[in-house]
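Next comes just one chain, in C-alpha cells: the form predicted on its own.
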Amino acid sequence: MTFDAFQGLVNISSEDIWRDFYRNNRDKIKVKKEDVAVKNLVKISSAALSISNRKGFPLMTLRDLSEESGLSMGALYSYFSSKDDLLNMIQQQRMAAIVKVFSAHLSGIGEPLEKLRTAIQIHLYLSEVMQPWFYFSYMEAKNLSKEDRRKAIEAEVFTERIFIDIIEQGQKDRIFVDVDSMTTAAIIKALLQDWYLKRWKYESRGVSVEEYSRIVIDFVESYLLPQDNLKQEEKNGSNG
C-alpha cells in the first residue's frame, strides 16, 4: 500500500476526529452548533499540540492556549473544564483514531505475513498523518500522573498487542520462526516510533515514509522468516 493510497482510503483529518468527539460528547460541550464547535475544537487541539511540542504540556498555560488558538478564555471553558480535561480529550481522540483505522484495515486479512506488512504500513502512515498527536503522547507520558500516564500508553499497548498476535499466529501456522513474540513486538514498535520521534533525521536523508516502511518490513521479515521462506519472498518480490 502506498502512502497516497492510504490517505485515499483513510479519511482521518482533524475535522473528522473532532466531529466524532463532539457527537459523542454533546452533553459536555456548551456550544450547540456542530460546525462551530468542531472548528474550535480543531483550533484548540492544534494550538495545544503546537505549544506542548515546543515547551511541554505542564508549562502550557490556558492564557498561552487562548493566544495561540485565537479563542477567549471563556470560549475555551465551553469545551473543557481544566488542563487535565483537555489532556484526556486529546488522548481519547488519538486512541479512538488508532483503533478505528487498525480495526478497519486488518480485520479482513487472515494471512500473517500480509497482515504484518499491512500493520507496519498502517502504523507508519497513520503516525505521518497524525505526527503531532503521536509525538505529543510519547513526549508527555513521562510528565503525567500515574492514571493519565496509563491512558497515554494505551495506544502503544494496543498496537504492540496487534504485533504480538500476528507473530504468534504466524508461528502457529509455521510461517515465522520461534522467537519471543513480546520482545519482537516491542522492537518493531521501537522502529515504528523512531519515524515520528526523529522524523527530521530521515527527512534530512531524503527517506520517505514509504521507503522507511519497506526498510522496516524487510528488517522484520529477515528476522521472522526461515531462510528458505525469505529467499522465496525475495524471489517473488523481484518477479513482481
Given for the second form:
There are 2 protein chains.
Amino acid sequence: MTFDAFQGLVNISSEDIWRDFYRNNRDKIKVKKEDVAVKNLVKISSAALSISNRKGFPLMTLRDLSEESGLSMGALYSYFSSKDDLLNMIQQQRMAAIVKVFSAHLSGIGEPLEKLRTAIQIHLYLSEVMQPWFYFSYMEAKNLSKEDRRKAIEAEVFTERIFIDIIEQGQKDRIFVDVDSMTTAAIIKALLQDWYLKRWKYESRGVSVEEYSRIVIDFVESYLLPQDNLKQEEKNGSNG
Amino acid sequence: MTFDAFQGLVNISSEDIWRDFYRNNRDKIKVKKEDVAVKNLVKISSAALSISNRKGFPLMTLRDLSEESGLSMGALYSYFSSKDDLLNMIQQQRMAAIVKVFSAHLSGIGEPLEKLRTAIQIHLYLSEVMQPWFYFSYMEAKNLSKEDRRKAIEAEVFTERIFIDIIEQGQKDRIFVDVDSMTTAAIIKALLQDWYLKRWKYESRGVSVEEYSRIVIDFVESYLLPQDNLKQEEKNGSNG
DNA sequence: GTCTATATCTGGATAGAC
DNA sequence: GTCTATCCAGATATAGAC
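Switch over from the form predicted on its own to the form predicted in complex with the DNA, please.
Next comes the full complex, this chain leading.
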C-alpha cells in the first residue's frame, strides 16, 4: 500500500479524534456546544503538541499555550481541569487511534509474511500521520499519572505482542527461521520508533516513509527468511 | 571481548570523570580543594541523574537535588552557576567519555568486519557502564543551551560517521554487500540506542548486554554479508 | 463561553552567619 | 565551604465581569 492510499483510507484528522474524545467525556468538559468544543480541542492539542515537542511539556507554560492556541487562560480551563489532565487527554487519544487502526488493517490477513510486512507498514504510516502525537507520547511518558502510565505500558506491550505473534506463526508455518521471537519483535519496534523519534534526520536526508518502510522490511526479512527463500522472494518482488 | 574485560579496561568511575572535569574548570567552580570538590561533584551528578531519569530534568527542583545529594541549596551553587549550567556540565562529560573510549578501542583495527563488531560492542558496553548518562543525554537534549546543543549534534554525527566509514570500507573491500551505508548506519544506531533507552525491558527479560550485543551483530551481519559468506562465517563462529 | 484580573504558590537564586 | 533564611520572578489556577 502506498502512503497516500493509507491516508485516504484512515483519514485521521484531528477533528475526528477529538470529536470522539468529546463524546466520551462530555461530563468533564464544561463547554456544551459540540462544534465549539471540538474546534477548540483541536486548537489546544495541536498547540500543546507543537510547543511540547519543541521544549518539552513541563516547560510549556499555560501562557504559551494560551498564546499559541488563541484561547485565554480562563477558557483553557473549560477544557481540562489541570495541566496534568491535558497531558493525559492527549495520551489517551493517541492510544485509541493506534488500537483502532491496527485492528482494522491486520485482522483480515492470515499469511505471516504478508502480515509482517503490513504491520510494519501500518505502524510507520500511522506514526507518520500522527508524528507529533507519537513523539510527544514517547518523550513525556514519565510524566503521566499512575493510571495513564499503566495504560501506556499496556499499549506498548500490545503492539509488541502483535509482532511476536506474527513471528511465531511464521515459525510454526516453517516460513521464518528459528530466531528468538521476543527479541526480534523488540528490534522491529526499535526500528519503527526511530522513524518518529528522529524524523528530522530522515527528512534532512530525503528519506520518505515509503522508502524507510522498504528498508525496514528488507532488513527484517534478511534476518527472518531462510537464505534460499530470500533469493526466491527477491525474484518475485518482496512487496506484494 | 567480554563485558567484564571491558569494564576492567576502561574503568570509568564517576570519580575519574569528574576529576577530569574539575581540572578543566577550576575557574568556574568556587570550591578550591580538589578532593572535596570531586567528592561533591560525584554526589551532585549522581543525584541529578537519578532524579532526572525518574521525572525529567525540568521537573527536578533544586530542593530535590539538595535533599538527595545531601548538600544545601547554597552549597550547590558553589559547583554550578545555574540549573542550566548543571545540565550542560553533565552533557559535556558524557561526550568527552564517548570520544575517548571509541578512539582508544577502534584506532588499531583495520579489518572492516572486526571493526564493525568491535564498534557495536564498545558502544553497547559503554552505554551499559554509563546508562544514566546516556539516557539523560537523550531525553534532555532539547533543553540544552544553543552551544551545547550544537556539540550534542556533533557527537551524534561523530558516532554515526564511524559506522558509515566502516561499512563503506567493507564495501570497497568486497566484504559487505552494496546497501546504502548511511541508512544502514542509522539502523545500527537505532538498535544501539534501544539498549539504553529501554534497559528496563531487557533487564526484566533477562537479556544481558553481551547477549544483546550478539543479537545486534547477527542482525546486522545477516544484512551486510553476502549469503555464501554468511554460511561460512557461521561455521567459523562469528564472534572472533 | 470567553475574557481580564488576581490570589496563591513554587522554585531558582542569593546574602550573610557560621 | 556550607548552611539557613529570604527575595522575587513567574507559574498554576480561579473569580467574576461581560
